[in-house]
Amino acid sequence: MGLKKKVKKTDVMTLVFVILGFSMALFIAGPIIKLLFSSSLGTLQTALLEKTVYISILMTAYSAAFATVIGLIFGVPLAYLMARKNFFGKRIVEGLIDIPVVIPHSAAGIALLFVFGSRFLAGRFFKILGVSFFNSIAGVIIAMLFVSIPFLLNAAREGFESVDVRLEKVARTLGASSWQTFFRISLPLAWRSILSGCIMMWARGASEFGAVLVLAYHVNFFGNYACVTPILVADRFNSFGLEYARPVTAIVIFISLAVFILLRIFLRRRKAK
């Protein structure tokens, strides 16, 4: 009797969790599904062929990819140090890594201007090199880099932490240098987490609105003046209403879903091998 009563209670709990979980899944999927199927293929094709739209999408993808490459070059070494070394101020650095996630991104754009604006130290230095961050593609890139780098740093750190330290020690014992150990042992074993972090960073950068709005509302992208896709969607909604903004929004969501589906398929195939 006691066992049956316990099983019944467990079933009730499972049922409640299923209802709550399904409600949350529906809350996430409902608006996306509704939006994706609210525009015909002809409407989506017409919107995609608009010069303003496809230039905006190309610029957004390019800027997010450029920011991700910078994040890889500078972020992976930091992630490795965080995973392998204990040093003074490590906890402070760990806290700093997550700050871009929690602060309002319009505030992040203002903060970046106080460093990379033409009147400030970093801005003056780069101006000598011919690089300006206000209303330029460089401004878009640093805005995306700032708000999205935590995703790559945290994923890469977890990847390196999952690599057995003993493998690195054995490699060093056998005569491998620290560089050889990193590139032949640590990096190959952590690459899946790093790739996942790169995709997340790219997607988060491509969806950034607030920081980019402050730094670079309209920029010259290879001879075409354009704005990133999130700003384009907001502009169309504010100026012309929901119907005009809907096709562009659907296209952006289609692209985002395609990227994540391809990532999942690729990682599963690699894991199966």
The other form holds:
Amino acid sequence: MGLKKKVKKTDVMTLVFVILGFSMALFIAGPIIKLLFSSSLGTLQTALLEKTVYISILMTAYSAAFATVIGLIFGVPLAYLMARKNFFGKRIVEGLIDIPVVIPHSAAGIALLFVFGSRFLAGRFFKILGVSFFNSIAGVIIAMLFVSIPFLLNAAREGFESVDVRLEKVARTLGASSWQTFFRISLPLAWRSILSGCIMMWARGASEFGAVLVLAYHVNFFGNYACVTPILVADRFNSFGLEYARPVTAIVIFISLAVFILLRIFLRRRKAK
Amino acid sequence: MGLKKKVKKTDVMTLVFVILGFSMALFIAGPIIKLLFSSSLGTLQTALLEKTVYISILMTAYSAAFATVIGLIFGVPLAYLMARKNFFGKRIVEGLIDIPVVIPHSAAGIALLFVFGSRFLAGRFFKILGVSFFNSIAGVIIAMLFVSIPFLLNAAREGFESVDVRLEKVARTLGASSWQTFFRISLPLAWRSILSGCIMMWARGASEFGAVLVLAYHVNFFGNYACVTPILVADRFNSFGLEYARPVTAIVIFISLAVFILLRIFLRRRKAK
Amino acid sequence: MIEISGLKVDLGNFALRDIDLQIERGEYFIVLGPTGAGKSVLLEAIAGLYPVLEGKIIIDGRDITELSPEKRNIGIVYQDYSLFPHMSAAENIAFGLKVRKTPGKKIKEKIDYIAAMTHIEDLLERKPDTLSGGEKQKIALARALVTDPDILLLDEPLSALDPSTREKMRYLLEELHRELKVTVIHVTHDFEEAAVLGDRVTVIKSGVIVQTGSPDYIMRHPKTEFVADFALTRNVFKGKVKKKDGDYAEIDVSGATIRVLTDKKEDVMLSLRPEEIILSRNKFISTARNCLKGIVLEISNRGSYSYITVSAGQDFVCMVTNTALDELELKKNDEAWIVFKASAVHVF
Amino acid sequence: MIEISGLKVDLGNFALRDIDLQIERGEYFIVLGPTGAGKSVLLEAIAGLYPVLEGKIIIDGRDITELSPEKRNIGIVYQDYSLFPHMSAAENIAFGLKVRKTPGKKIKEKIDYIAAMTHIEDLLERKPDTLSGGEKQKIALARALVTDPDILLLDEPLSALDPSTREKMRYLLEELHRELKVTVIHVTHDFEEAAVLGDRVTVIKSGVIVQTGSPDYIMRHPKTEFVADFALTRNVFKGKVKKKDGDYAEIDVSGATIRVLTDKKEDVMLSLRPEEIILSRNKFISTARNCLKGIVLEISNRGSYSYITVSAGQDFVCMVTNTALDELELKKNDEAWIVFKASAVHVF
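Could the form predicted together with a further copy of the same chain be shown next, to go alongside the form predicted on its own?
Entire complex below, previous chain first.
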């Protein structure tokens, strides 16, 4: 009887969907797996110990983290307003949030230069503060911030939307001010979404190529000249060809995946708790 | 009385949040607006009539659309399975979906080459069918498909998840097969999300730079040599400088925005209906 | 005392308007109305959680209309409990005390006291998602009461519970109200709930107050057909005054003539509660009573009692306990007499 | 006839198991139980929407256990209506006919017929989101019935409605069942609903059937304390047989002695429905009846009737209509006699 149940025929639609879906999953996983498993550990180690490579990785991780922190400070309030308030022009702001995803990144870089370039408004203002954006870490950071902020904004907004407004209302009647309510109720309950948005934002920022290429190809990172890893990878490929680019590529993908998987596991554990 | 209500004091927290949020919105909108309004119509027209420019735009739009169609055929079934079924390894597939966002795009391009390059497995298979991926439209398409598929997958999955399973169950008891249920109930109800995912996927594909740069810098597009618009923009900037790149950049941003805004309006109208 | 005067609140499609209520300190006040009448919004407006367009809310002479919610000292309990999911039951209850900077020792005392009142001593360490509906509701009550609010607002607190839990929660509410002497405003769509718990009831329809009074009065003297219907009066007839006879009048409802006590003339409405009608196998004559002969159309068993529909010109619905029904040995299509006092008929 | 035998369904934390039911063609069958007992899953298993681990479901001799849902010819109506939001009411109803490739003319006829039966003729062109809860439920019923299902499954169809709509919907369900002679399996957590509608009731707790029988039988002869509690019996006592006297026995429940009809010895449970107890101002002696003197502890008004708690050694809850209560002129702390037949006490 039990056996009969186990071989119960699967629905034809499910079968077709599994085949199509599996092809899609394979298309995504295939190249990654191929690349990771076709490189020997020795070449990976050699590549990682190369100064250009590890400085580039450090600089990329640092800039993406910096951008994410700025995103948290300015983006979380915007996400909260979007989730809770109705205001004139809300629809426009909603559209605005997705624009960095939609416009070509090289074009985004150029647009940023027209504002943050040393000859332009924001650029001049920051120059007084001693910050210049062209070919500098600051440039890398704003390029990353611009292209990756939608991930944090959308995740944080969803997070706040999933918090029942009544919880906030109850907190208010219990005597909590709006600040107390935000920091003790709304933020802790939306935190998982926000953290997951931060990871995506960080990872997306670290993987940015086009906007950084335009704004800050080479930068001075604590005394070392470096370019972000995505540019490093493309440079190797363009200058020396596929085989030579492989170890760096594998390292970069490996690190991205490791961070991503570790944080997914961390988030899941917290959820289970 | 009515007047008194209107000047009712705003909560301090809301005020702080509005200031922070507005700064963030300005950071996103500023560069775009600056670029669009600082170019004269005349120069835009001249740039648009340049053959290299309009061929590039057509090629980019065409390839992104092609990638989106492939994404629809293979991705929607995967999204449906993710929304409805529990299976072994579901968590892994969930993570997999976000990987293209997370790894650097130039690295993604290289990883794709290791599978679709003419010397490698999938590449050889497709070569028999007469399709080659290096420096060809097919290469542009798979590069775009790889980096932009997460947008469609996630949107479609959310769309299906928002359809009450009970509607499908009721349809089944009323005599509809699983196919009929999918095409008459699930798909129509998730359609808005899927369409919005398609737009994002198309726009994200069209804006891709890194992966396309590696895989297919220049391609033959119906007899004309062309490169995708994000590369064209970067090339102009690298070769001739900021001012010369401005008209093309403005055009590209303008087209991206126009498509994006039109489709958002279209989606909203359908929702209202 | 809570005085609400001329309150107007925007509800999108319509407005809650001309809301005037006086609620005494310590009263158990019920707001009754169908879904979408604006009951919950009224509660949130009192708590300061929903903006008020016009009017005033005054508690013990203090105008709180413009006050932010955390300064009003009003507790609220929602139908879906709204416990903070990231805190244990004890932390939920402590929240209101902590934000008031109550000292830790005092917090413990207060929690112990209110936990004993609400019978949740052994639930304090549990997280909300491990609790049943009734348990969650008790913790939500304890959380709202621990800060000694001037008013306790209850938004359909019993609707999500199953009948036997609802029963127990009802007793708890009565007990808490009695012991703590807190003023309660309780919103519901269930007339029975209003009858059991309420000192006074106000009936709201589409944002407007229709009638306010004791549950018993509203049940016996509905002002409109809507209220009669909502109080499940079941016998509501249109009629015409035919003959006056001292205090009595004979009223023609198509098919039957009913004696009532009234001064009204011409077109009237009559309402008669099912429990006011006595079923009998025999005729029964008295000037103070109506006695009509009819046929049993339907017997609808409700567990402990039944509704019997008797056609006597009009269809009359009577209520009898099942024990009484067994003794009458009444079946469908039997002949029966229905008897009710002239004074039991409400004319409006 | 529907025969369910040895059914086992996995519910995650626990299982629905050893489910054996025989339901007659045309019967109105109620599945009663608290939230989370597995009632809805049982319905979905019958409809083929939830996988079965073991057992068989046989309809009129046809084993449907392995059949896919679209081939079972079973209609289902959920508590939240589950109307297709992108279709008008008429399109919702037509759905089942269209997928069966029914010709257009026939579809129109069938819709007109079922719309008349469910009184929704003027709603057919409306979209679901413009309809009230009761209207949606009627359309969901029409949609499930239009394809002439062998069984109609109702998953808490009345729970989401407010009391007066619920009342009307109850009548509609009775009417549809009578007219269309369809077999109905109706899931609910409300005993009153079961009493009004059900030909037979099965009580489920934690995935297991506790008792099956007519509502009246279950009410008067609960098999366990859980059933007694769920049927709102209110008077459930632990007792010890003290003395046998022919068919009668005297049972000692701490504080009072009760005469009952029983063969049981030693420890027993007693249940006594509140409507079986008569309240009296005077003593009343008979060997077939119990007559105990007590004090009125509490009067809880339920609108049409009241529950009176009388302390007579034990606390007894009695039900009287409010009209009867008025005549007794009973108040809190008054002395009163409670009278009930020995045969009214159920011993288990």
